[in-house]
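Quick heads-up: it's one chain on its own, the form predicted alone, in structure tokens.
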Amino acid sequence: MDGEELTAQQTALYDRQIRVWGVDAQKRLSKAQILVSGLNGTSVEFCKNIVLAGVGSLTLMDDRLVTEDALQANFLIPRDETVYSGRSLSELCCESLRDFNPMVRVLAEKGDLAQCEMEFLDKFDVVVVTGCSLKTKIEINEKCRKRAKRIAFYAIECRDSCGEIFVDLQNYTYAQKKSDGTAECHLSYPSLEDAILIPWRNLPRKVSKLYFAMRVIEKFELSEGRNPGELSNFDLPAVLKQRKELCDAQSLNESHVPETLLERILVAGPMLYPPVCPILGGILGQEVIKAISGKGDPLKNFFYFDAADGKGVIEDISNPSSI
């Protein structure tokens, strides 16, 4: 591979992993630039799993100041309020991620990715972003498939002990071990947009419940106006609402969504679940070190995780044309 040779310390530091994916992968890890907007419990743990791996630099996006419910879940949050007090998620995250590994640059950005000019991602090869509203995620989503180079989208969101991972590598092309060596194959991935609009009629006959939970979620947060996590369950009933709404319009059985599912994300509200959190930021590490190095079968395109049956689904919401 064309490029910079690994430094004699980078080789030491990451002999562990070079065995498992080779030299050439390190070198694209030690090249990515990544971009994280929206830093909570399922977000920084993907942070310290991908700055432990190797990656180039990391830019972190979260200009809120600490909470409660911040300290529940983001172990890189100082517990002192003398050292917290007054001081972004940005500027905090950084400064933890740093002493994981002191060979990968972490900066803090200020401001607002929705609102940032679409060349400010030209910088980076991955875009990962979370806690912000569904019209947001495909905001950002198209501004990544307008760039010239292909930049990599991820959407990770933690709702109690349920999970959900999006991603939209655009055309992606990468390397499967076959019995005989590799063979290179070819995916094409649809935007969040497009994936969401595919008529429930359409998907294959066994999705996972998540999926439609989530959509009735956003909807619902869409149409009142509020900030993901602002829920309740005194929004029950407006919810089992917005439920039977959609599945009439989708011509969708209300059982694939279950109201038990829909109350345990409403009673939760914004909180996190912590053991949940270390399980998707695990599998977003791993799929972006994938995307990257070219190595491995990537997820294709929804990921579902739930704490009370503990097992983890992968979905592929595409249109035919796009499989």
The other form holds:
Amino acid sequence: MDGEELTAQQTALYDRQIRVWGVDAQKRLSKAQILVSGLNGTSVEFCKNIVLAGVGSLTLMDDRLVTEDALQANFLIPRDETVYSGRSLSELCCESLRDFNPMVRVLAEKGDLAQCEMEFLDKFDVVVVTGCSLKTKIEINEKCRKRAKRIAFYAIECRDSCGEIFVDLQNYTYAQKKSDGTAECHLSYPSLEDAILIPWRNLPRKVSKLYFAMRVIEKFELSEGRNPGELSNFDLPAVLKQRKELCDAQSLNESHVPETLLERILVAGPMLYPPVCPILGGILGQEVIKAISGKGDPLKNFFYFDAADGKGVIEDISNPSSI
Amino acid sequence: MVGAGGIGCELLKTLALSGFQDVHIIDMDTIEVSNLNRQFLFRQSHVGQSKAKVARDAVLKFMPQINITPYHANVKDPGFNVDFFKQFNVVLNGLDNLDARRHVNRLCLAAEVPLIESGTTGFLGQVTVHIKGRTECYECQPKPTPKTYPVCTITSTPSKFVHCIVWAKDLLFAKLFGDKKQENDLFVSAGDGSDSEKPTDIFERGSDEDHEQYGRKIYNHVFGYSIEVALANEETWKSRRRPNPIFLKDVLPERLILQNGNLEKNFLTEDLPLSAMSSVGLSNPQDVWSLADNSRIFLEALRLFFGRREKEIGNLTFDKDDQLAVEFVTSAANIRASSFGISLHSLFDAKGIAGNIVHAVATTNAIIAGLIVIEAIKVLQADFQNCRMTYCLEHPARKMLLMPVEPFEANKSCYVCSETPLLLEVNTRTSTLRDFVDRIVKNKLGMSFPLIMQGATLIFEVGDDLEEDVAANYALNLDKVLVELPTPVSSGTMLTVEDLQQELSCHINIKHREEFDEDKEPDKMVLLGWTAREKESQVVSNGNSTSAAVPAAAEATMKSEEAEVNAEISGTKRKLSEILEATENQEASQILSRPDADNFKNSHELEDDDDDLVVLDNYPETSKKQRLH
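So the form predicted alone is up there; where is the form predicted together with its partner chain?
What follows is the whole complex; the chain from before opens it.
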């Protein structure tokens, strides 16, 4: 790390977290540029966390106007129509986030990340997407992987009271602290497309049922041209059909994708269970901090939380040959 | 909610977003700069204001229809009595000290209100649910009380850096800048050639002594002469490394030349706090200074205190946010450490130890807050069967970063929730009632306003409304040794100790014992039936303060034994603590692996046959007898 010291102001503000991850990590954080596309209950939690952590900049992209759905679980938007009327989510969230830490540059960028030029991504070290279709996620992930500089990619989704985080750090090397010193650790992450293409029968035993449920719903959304949160209970029969198709194609028993779980997600529609947002947003925050600072074992490569059983589980969905 | 700090801010926000309508929040603190990295409801402009009030205002901005009643007060105030707690459906703790946690636990038991406890440190955290009659209470698994060090370790035979810090803070700093009337164990007799007939207190400043001279005199006395005197006692050093006396002339020879030199090279502006570091030219709090630099800082800090903060001298207590005080304590501790062959520490590290600073980040608090609200909602729905405890780990254990565990049954020997008598081993001929009250009743039992009875006789109580003669009688009793009390306390006596505010009553059987181990039993009293063994915690004793440097997670999760595997199915038994150790959750496993307690047998369900970590599942029909319903 170069000799640039933290300012006295930074040292005072970040004292408690410097005691967790050290001064060097804090310096790296202060240089990191983050992009978040899609603002909902979960991603705003992430934004709050990353701004408090003291990154260099945070750019928000979400041109949608305020709706009841957008307001749910969102503590960044003042409940005052005179304030929010006619303004985009990214603008409003940006304003609030700046207050949390004046030392972080928070910007609102107009437009749709899916339509952006690839070069646009070069500005960023980390890209987080939420609320968009699988197709868009894959496209953005691919763009990130094509750039010369490594761009860490994360996708996060909360449905009802459960959720998923996907992590792609491409080829990642870091110093892992062990009891007898440090060892260089090398991880190889698959792209989102490659990960979900892995045949289900090749997956580790006892993979979280949420993994399969998400894939079934995603596939269905794709075929219907709908975004996360746009399905409802009416779609259950069709989703069950999709489940059968997928399970047959993958030679997997349908019991791995419980109907109750699918139903739960569909019934919720666009609704999030508010207490799950900080849990997912917190885990994502920690992961991004780890990736930027180079400290700590990053999770590879999927994370699931379900309030029903209270477990927060990491699933490694990658080809053994590529590890 | 009790606490509007790290967990509190996240919790209040999540409660509001989850639809809670009526929240009362108690917090006695005001906002500080170091809070702002995670207590996101607060701004720089709020520094100095009440946390509870500012938190409320911030939440109303995005959730105007919620009712939040803030209390800028100490939850231990008598106003927060059992009737107060009875108003609530659930109590959520976001505290940072054991004392308050125990207090709230007892009130919740008395009021019969479910309590959800939580704690975080760095990346670790946990949430536990306590429902009277259904689960253990917060104190069923004993929590370690803050560590105290034997006086002689601090004054004469330090072996760890923390001992040097305690010496620098509670002895030297207190002696120099604190209340002169306070008792102090520091060795103060002058010895360098002055009249040996009348012992003088070297800390008294002569009228002709300027600050420089005084500083040098103190330095040589505490680091040089005192050590020489201690070395004279051969017995002490028979099996210990001898300390090196340190004199200024050997460390900073140039000082002799600058006798009356004015070292004030810098022009300190009014708004910058006084700092010895900037005077001396050191800027990085993470650096470990040399003995010479530590000595420069020591002298400069002394000079600045006496020169620029004269008015405060005699009234100062150590404050971790007082830059000059931290510099002084760091340098003093380091010089002493150097003397005793203990490694030196940076200001940053020393400040953490001296100030009992808990390291903290926003993400863990956010996660824990979400988990608390999930449990709170179940409590409100009376869905007790599904309540659980959850641990947030730094390293995954069996793929899990968030690990649910079934709540434990109440401990039948818990003196707090099940009225079992305790046993106290004490020398009734040498220990006084005061010793008993301070070390056992207040410290170990955590009672604030105790009442002590022997049979029907009140031998002591605390209260503002006592009659003069009654109060005088109690004062007399305090200084008496136990056997000499009006109603003598000796082997076989049973005392009843009560705290009316906490509505807690507890019986203690007394057993006389002659000898106690000075190191292992510095209190000279042993309380049994409450805990078999206490975990050693690396905490600086701050006198009355009980805010521990032991991770908050440790305070709330001292599980003696965790989930045990169903041996029939898997054939192997592994404790949670072992699993965590194996998965590199060193800190978490230390927290969880404690000796004792055959009382805490739990049985849980296996979710899958190759999972030998026991977690909560959803199949009550296969549950064993001890599982909670």
